[in-house]
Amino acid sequence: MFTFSESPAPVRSDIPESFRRLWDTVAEPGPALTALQRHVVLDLARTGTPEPSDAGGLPRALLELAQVLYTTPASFDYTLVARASRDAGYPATVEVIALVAILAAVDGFHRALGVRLEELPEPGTGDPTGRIAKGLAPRRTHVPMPRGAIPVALDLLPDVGATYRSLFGPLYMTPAEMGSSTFSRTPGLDRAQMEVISSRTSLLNECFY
């Protein structure tokens, strides 16, 4: 899993390593969902729209916004995140959120090395776990989070705001090294080629934030 034999460019180890532990997480139950429904979630953001018996049980407007998310996230927007979280209540729209997220920051990396995607891991059994945040509420926000920046933007549920951070490291910064106006990897990019990347990608997602 997560070899990258086929990879033309050589991969950090640290980076399959971060993909292998999330794989084991988001084939476990979440907070809200079950780990069935995030395995539909997933194969359904890759894939297109499933047949409605196989949808878990979850809302379409729910799996409308983890297909819009993955493949058109320009056109993401907050009419999308209302009517999940309608439907289907703040958690379990957050946590597709986060889930869409995750899997587009891995596929992608597979994606610009040129590399076949790795298979969705085989769904665990179990219920939600029920580890939600008390006391959020949107600010002039999509979903209910506290108060800070982008890296929080997911932890109405911090269990899955903390699996969504460990990607931090390995593809882009830990927040120490945010910190650092000279941060640069051996052998690597320094802070300011990575922020010019980061950069145009937002700009090119048309990132809202």
Second form
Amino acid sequence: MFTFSESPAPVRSDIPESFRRLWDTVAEPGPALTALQRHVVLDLARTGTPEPSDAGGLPRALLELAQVLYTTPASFDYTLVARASRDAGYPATVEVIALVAILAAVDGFHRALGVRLEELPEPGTGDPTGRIAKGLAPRRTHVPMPRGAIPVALDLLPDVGATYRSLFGPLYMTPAEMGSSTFSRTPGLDRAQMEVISSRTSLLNECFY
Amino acid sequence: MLRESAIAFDYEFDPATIADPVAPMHIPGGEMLRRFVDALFNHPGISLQTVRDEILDSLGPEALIDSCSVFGNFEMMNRVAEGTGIPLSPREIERQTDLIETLGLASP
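Right, the form predicted on its own is done, so what does the form predicted together with the partner chain look like?
After this comes the whole thing, all chains and molecules, with the earlier chain placed first.
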């Protein structure tokens, strides 16, 4: 799993290690969704196939959110979140946003490198964990979250937020590295070169944040 | 971030070149990295394989991996931002006003 044997360049070991940990986590039940429901969301986002007859009991609005956010984030709007939250609740909606975003990171890396996408992990069994932060509300945001910047945006679901943040170091920079404008991977890209990639990607996704 | 890091590295970078697909960026390999992202967004006339090979040859294998990983990271971050609707702080908007206007990102 995540061997990158077809890669045109050696892949830093921290990347496949983080992806393997991620796949293990994704295969388990989440805070609001079963492992099977998580698998349905990821599969639908990636394949774009019509809603399966057995969609794991997930509301159509939640599946539509997953599909649009994965395939065309530039056309994403608040009404998708509002409908999903109304039909499935905030925790399930945040979990789907997180799953799709994390899948976009893994698949984006593979597409950029020109290697085949990794198969989704087989879903495990068990009930959702129910680990959901208490006392949060939307704060001029689509979903409840604590005060802070984008690293805490998914912290309605603390475990999910931690999983999301675990990708920052391998894929971009650790929080300590982000504090340095002159950070450079040696050998590799310096921070300005990295920000060319991040800025152009955000511009084409029509995301200013 | 880009503006601050370009200044830190003494690159004569103009933020408007992020929105311009052909303008010189005055960052080593900048045009190539910008073209790499454009290829990933299927812009016509740009071969992803060709740009990937260019990065490999010009900047090295580690730089190619960094380019792919940063792209993946921002595919994720952009979706988290869009999905959760997290806003820029008023302070950040004020700090970035000129960039917002340069890139034509102000809301109508």
